[in-house]
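This document starts with one chain, in the form predicted on its own, laid out as structure tokens.
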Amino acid sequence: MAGLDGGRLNIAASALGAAQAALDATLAYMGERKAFGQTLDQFQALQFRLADAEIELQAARVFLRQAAWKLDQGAADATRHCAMAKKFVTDAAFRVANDCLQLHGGYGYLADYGIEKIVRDLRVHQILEGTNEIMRLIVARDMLKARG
């Protein structure tokens, strides 16, 4: 089981990097694309969506670093934290990339922009190294074990 912890963190880190790439591409796109006489990045509602994506990625980044630190330290709860980080980060990364696709509008589906591939690839991160449902089971069982 402990051997899987590093793999789970690796999957989470890969997902985080892909979501960051999607967000970076979306920021560039929104600075160029115009609607109603202004670039998309000037619309407050869209700015809120960008802010939410950044907040989610920063939270995921901190969670991942904490789990990696616990694994490096050999902490007793490292497996639980690796499972939590894998679930949280891969779910957050998928949500962010999916939102980025939405912010691209119809262009998000075109291979030219690369967002559709990121979304498609990130979906599998929620399955690799143990599905996110299994991550929840690992966390719950560890919580119950610690209680009992």
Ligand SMILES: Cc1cc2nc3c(=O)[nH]c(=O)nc-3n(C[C@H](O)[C@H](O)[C@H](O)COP(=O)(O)OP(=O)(O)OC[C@H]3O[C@@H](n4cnc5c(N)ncnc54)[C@H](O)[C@@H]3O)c2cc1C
Second form
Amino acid sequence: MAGLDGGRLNIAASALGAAQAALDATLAYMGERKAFGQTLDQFQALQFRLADAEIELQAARVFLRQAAWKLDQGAADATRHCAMAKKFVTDAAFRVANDCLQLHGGYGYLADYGIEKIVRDLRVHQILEGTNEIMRLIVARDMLKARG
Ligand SMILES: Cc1cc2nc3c(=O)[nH]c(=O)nc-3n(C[C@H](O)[C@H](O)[C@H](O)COP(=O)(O)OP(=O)(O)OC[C@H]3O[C@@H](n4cnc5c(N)ncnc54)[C@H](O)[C@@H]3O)c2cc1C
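Having seen the form predicted on its own, the form predicted together with this ligand:
Shown next: the complete complex, the earlier chain at its head.
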């Protein structure tokens, strides 16, 4: 069971990297694609979506690093933090990648741009190495145990 802590960090890190790749590709694409006479990156509504994605990934990165640090230190609450990080990061990564697909419009759904593959790959990270429901179970049980 203890070995799963590191595995969960690994899954979260993989998800984070893939979501970052999707966001990088989306940022570039939005500077090229024109609609209604301007590039996509000039629409303020879409700029907000980029900002939300960046904020989510940065929050996920900090949270993941903290969990990894706790595992390295052998902290008493490392298992709880690894479960929290796995749940939070894989959910955030999927949301961001899915939004990146949307921002590519119809091309996002085609294999040519690689985004749909990232979305499919990230979907399983919410299931692998213990589902995200089980991550919540681990966190809640630890909270109840700590309360006594
Ligand atoms: C591509 C892929 C690769 C995999 N690789 C490996 C591997 O290398 N090694 C390995 O050991 N396993 C591997 N797995 C298995 C994976 O870990 C399991 O699929 C995962 O843990 C979920 O178990 P399950 O499929 O039996 O779902 P189930 O246990 O049948 O769960 C079904 C649903 O019920 C929910 N659920 C179940 N129990 C509870 C509960 N107590 N409270 C709340 N909700 C609950 C689950 O979250 C899920 O939503 C792999 C799976 C996939 C899809």
